[in-house]
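Below sits a lone chain in structure tokens, taken as the form predicted alone.
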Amino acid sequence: MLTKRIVPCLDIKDGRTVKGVNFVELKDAGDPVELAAIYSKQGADELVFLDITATVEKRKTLVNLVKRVAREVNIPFTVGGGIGSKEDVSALLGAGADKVSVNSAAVRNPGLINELSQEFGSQCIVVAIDSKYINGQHLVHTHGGRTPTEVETIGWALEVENRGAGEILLTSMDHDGTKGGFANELTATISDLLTIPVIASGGAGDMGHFTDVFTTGKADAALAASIFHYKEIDIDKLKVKLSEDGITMRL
């Protein structure tokens, strides 16, 4: 049985931390590669860092925040934000970025996954969904979930894995910040028609959602902020419990 892994998201704008709710009210959080080291040293499997102002801007993520994060960690870590093109990725990569997260640029340009997997492989293309349920479907949102779009989203997770994505990165805007659980139901359901690891985001608020999304909602990993900037749960004594409720961690 493949490990489950355990990560924490840093939403960064204007070089720092910071966190909201349903992606809106936005506060700081601390510095970004203070707390990478941090959860590196506590046992999390992997961190990602997602520009979230990055494409509404018209900017690029900044690589020199890339370069002090691959100083001070020692697990794989994912960056995102503004992200649309082959030199992109490059740069991000070559600053020692392990994956790139792609949303906005792949809703807008489909082909762009395959590019990217074609050049780089498909192991560090990571396609971000933010999803908001309306009307009776769930939407893909671009632009740092600013964006409504037609786009369904649990068809858009079987086109970016036809395209190559190699990871999918599912955020229920509906759940982020409100800490009441993951979205496991949808979870589940991208889960169950997809070969690729399905990250779940979006709702943590105590062990027991861990212990739900990764059995209910079927996810590979689970992906959190603001429980551990703000110090309410310790990862290391997170998997433990995770690993005494039956679900294979790296301890």
Contents of the next structure:
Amino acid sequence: MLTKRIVPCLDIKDGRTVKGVNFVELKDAGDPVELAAIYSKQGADELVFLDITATVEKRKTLVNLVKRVAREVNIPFTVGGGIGSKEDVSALLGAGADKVSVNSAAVRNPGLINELSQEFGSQCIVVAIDSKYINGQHLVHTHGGRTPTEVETIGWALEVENRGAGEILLTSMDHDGTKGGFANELTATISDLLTIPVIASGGAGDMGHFTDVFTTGKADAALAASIFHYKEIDIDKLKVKLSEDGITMRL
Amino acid sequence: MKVAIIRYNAGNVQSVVYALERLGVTPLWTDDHEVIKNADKVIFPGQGEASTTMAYLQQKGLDRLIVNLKQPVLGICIGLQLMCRHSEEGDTNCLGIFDLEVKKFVRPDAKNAHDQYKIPHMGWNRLENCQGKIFSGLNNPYVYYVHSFYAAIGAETAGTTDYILPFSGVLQKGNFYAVQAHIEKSGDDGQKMLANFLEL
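Given the form predicted alone, corresponding form predicted in complex with the partner chain:
Full complex below, order starting with the chain above.
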């Protein structure tokens, strides 16, 4: 049986791991490659590296970091942040990334998703969606969650699937940094509508939140950052707990 | 040990190179027939579409080369599918090393199965009914899958995985081995399978 996935996210700035509370205050939490290797040993199923400042500062994601990670780590990983062209994707996949995630550039130019999935295959194109609830609507935000758009989240999720995305990384800006649990309702709605996997992100605070997002939230994978970085939850213990709760895990 | 990785128009080869390097082997990524013939082990990896990759292999004469290899050969992902008889993807006649049809996953109709079966089959799943030296020291390992097409079960099946239906996760016939999962990205157990292949 296909397992649910636990995905630690490493937010990267200047080659170091950071995690922002609601994406604003940044704290330093160590060397990405070292941390990635530790997570892999603890049983992480996949890793995500997000160069969170890349879009804002118009920087290219760090190809050298990707090479170091790919050499060292034997589980799949996704790289995102400021990816806007075929050339960006080609460089990252060539360096050893298994998937790339696109966000702002896809909102600006939705045709990019078609282009990338045709060129590289849907399986390696993740579309990251940052969503915030405003005036009764879930709205897509870009640029690390700083810029609101008028694009409605659920409709956008459907559109990116139709355009060839292989997976969706759904971050609830309302839940991110709160440690109050994932956005289970929104995640379930999208997971039910789509045929591609959905990674839920934002709001993990305790082990029960993961159980909830896999059951109520119908997520295929759950992503978290700070609770893993600051060792509030150990991945190996989390997976044992989820397994006891009847969720299929790779142990 | 000389390990050749077959160079053709399929992607995602770099992680296989890194996985071999972690095992202390520096592979040669090549389409040179002599180098491939003289290698101790040959790996046929990649991600791609069946008809375009098969056409490329034929154009380079690699199709005949591969089926006539005598040393241990390991197909990974699309490599496994191309080693079968025929693929539904692009209605493609493949190498025919394994007498199996490659089919597209079809989601069951039942409404409540909706959130259980997404396509591609992406993530970690278990290998069962494991047979052969490639599984030495392993007990029904979890491996990482990303695929929309699968090889059916047949006489050459050496390991099965269940997703919508049981399919061939591992195939073996003589010196030919093939795995559908990305064992180069399947943690320590995947690395062990790769090491077992190198020790054949």
